[in-house]
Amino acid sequence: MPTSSGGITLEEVCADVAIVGGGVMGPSVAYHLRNLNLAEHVVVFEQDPLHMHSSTGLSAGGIRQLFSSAANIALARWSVGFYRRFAELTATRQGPGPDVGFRENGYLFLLDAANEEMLSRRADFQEAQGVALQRLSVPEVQKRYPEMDVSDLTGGIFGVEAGFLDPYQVMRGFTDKARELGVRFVPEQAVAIETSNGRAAAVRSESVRVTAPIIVDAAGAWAGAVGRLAGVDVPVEPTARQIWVFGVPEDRFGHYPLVVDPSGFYFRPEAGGRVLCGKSFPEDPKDFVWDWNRDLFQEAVWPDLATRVPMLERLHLESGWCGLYEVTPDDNAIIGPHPDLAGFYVIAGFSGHGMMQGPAAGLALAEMIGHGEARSVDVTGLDARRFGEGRLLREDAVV
């Protein structure tokens, strides 16, 4: 039955779960809730319906398992298996789900005298967790990737079951399949969250009010703001990250993995013989900004890039963009119920790792909602309570 709020007639909807956020996380949770029959009526509010500013749409698309915590490795490993079968698992009556273009070219962390001990120790831990990796000598790096100057390197750590994909197609596949499973998507921003007797009660947008006993904050870089709508603290802040795309004189990089240089930049092959490159800086704005910075690339990235790959002195910078990391105090995600509001769940703060972990993270939260615990993936330590209790779970492998 319609109701009126401030002179505006609202459509009233009853649901089992209301999700705020339509990037990869919200649709992933919705998909798993319905696919596993853990909730019947699910509604997703799309904060950015055109995905012009969402972290998912602006992601570099890297997929790896080379993390420093067991929870992140488990999330990434399960997600790799899902991505390999993505078209099958998200198939609708119209046919297979989208081809996400998952290219398992691998992930390569280059070693030098400064980072070798730390990365080698991390590799020991990763192997103990079952991660498939290779420890490359300098000659092996040179043989595989002859365009690189390896004179200052001591080796490399190569993640085997890794690579990159198309984030937009991932989001589309989850959304299309969730719709077929009965999930409703509201293409409007949530403007209010109502509570009653210490519990989450409803989400309201400009024209729709959804009452639900479970509300999920899957709003990415906006997760902190959505938490404030509910009157709770969700310690997630936006941080701007730059990506640049350039053409090269010869298409010689198609077989390359995503390469992480000791100086901090990374690059990987892109469609059409292009190369995608990015780098994080301490002074990156912690704000909602999307200004692409050509000068930053030319002054602070290109010199190091051309030193590592001399032929890239002749690259042609074509385009770029600025997206947002959703960062928590320990660079790790929050997955689970919020300790200060019953019925309010959080799946946010992935600090650049959301695309790598989206399928498994959505499953974990869906199981928490439906079963009271994550049964398929061990996400121990990623609960929201850890911040108030001072038991941060640091993630060292942030690019």
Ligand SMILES: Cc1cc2nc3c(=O)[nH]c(=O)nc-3n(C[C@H](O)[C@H](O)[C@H](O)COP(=O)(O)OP(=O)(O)OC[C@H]3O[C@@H](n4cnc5c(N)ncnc54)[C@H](O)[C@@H]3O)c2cc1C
The other form holds:
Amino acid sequence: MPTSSGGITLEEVCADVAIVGGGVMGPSVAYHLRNLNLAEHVVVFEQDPLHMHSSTGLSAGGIRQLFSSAANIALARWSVGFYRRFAELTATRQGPGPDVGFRENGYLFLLDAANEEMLSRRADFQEAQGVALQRLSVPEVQKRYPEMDVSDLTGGIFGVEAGFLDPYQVMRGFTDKARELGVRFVPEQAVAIETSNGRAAAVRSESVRVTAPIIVDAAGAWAGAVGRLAGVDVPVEPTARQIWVFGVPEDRFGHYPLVVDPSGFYFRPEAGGRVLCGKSFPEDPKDFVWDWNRDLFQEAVWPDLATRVPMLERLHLESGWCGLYEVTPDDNAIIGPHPDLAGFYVIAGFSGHGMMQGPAAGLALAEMIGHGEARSVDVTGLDARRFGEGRLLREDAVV
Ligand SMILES: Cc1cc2nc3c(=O)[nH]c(=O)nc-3n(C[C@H](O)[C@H](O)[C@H](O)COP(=O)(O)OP(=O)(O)OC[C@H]3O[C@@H](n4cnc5c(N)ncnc54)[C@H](O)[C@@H]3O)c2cc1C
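Any chance you could show the form predicted in complex with the ligand after that form predicted alone?
Expanding to the full complex; the earlier chain stays at the top.
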């Protein structure tokens, strides 16, 4: 029923769950809530329906299980299984869900004298957690990837059941399927969150007010701002990260995994025989900016890239973009109820590794909402309480 507030007519909607954010996390939660019948009426607000600035559409789409905590490994492993069947699991009456182009070329951390001990110790832990990986000698790295100069390397940790995919299609698949399952998407910014008797009570945009006993902050890099709308602290900050895409002289990289160089840059094959490359710098702006920095590639990435892959001394930088990592104080996601406001849940702060966790993270949060606990994936340690209690779960495998 429409009501009038300050001269604006508001459509009044009653829901079980209102979600702020329609990147990968919001639609994933919505999909699982409906798919498992854990909630009947679900509404998702998205301020940027063309997704010009969402992190999901601007992601590199790398998928790995090589993490340093059990929760992150569990989230990634479950998500890999989901991605393998994505088109089937998100099929609608129109046909199969989108092809997310999941290419299991692997994920390779190159080792040198400086990082070998740390990464090898981490690999021991990962193997104990059941992660499938291979410890490559230098000749093995050279044999598989002869274009690389391995003279300074001591080996590689190669994650199998890993690779990369098209993040935009993941978002589209979850959104389309959730919509078919009855989820309503409101293409507007949530501008207010109302509370009542110490509980989350409603979300308001310009033309819609949704009352719901459960409100989910799935706002990615904006999660802190959405927390402030509800009067609570959600420690997530934006950090601008660059991607560069270039054509290469010969199409020799199609079988490459996502390679992480000891100097910090990563690269992987991209469609059309091109290569995609990125690197995080400590000076990257911690702000809502999306300015692509072409010169940074030339000055601070290309020299190392051409040293590692000498044939890339000749390349043609075609394009690129800048997107936001959504960073928490310990580089790990927040999944679960917020300790300071009943009914307010957070699924945000994936700190640059949300694509590999989105399907499972959405399931975990849907189960928390519906059952009071995450039953299918153990996300212990990723709760929102940890910051106030000084229990940070530091992730050292951040790329
Ligand atoms: C350059 C780059 C490379 C990356 N590479 C990888 C990678 O290789 N592998 C990997 O796993 N991850 C990677 N990531 C990280 C991954 O993309 C993110 O972790 C993931 O997309 C986060 O999803 P999200 O749904 O939380 O955020 P988003 O996709 O940003 O979605 C949040 C949505 O909330 C909306 N919103 C915010 N405030 C409001 C409001 N008030 N009202 C309504 N809507 C609102 C926003 O418009 C946005 O669409 C990368 C990210 C970047 C930027």
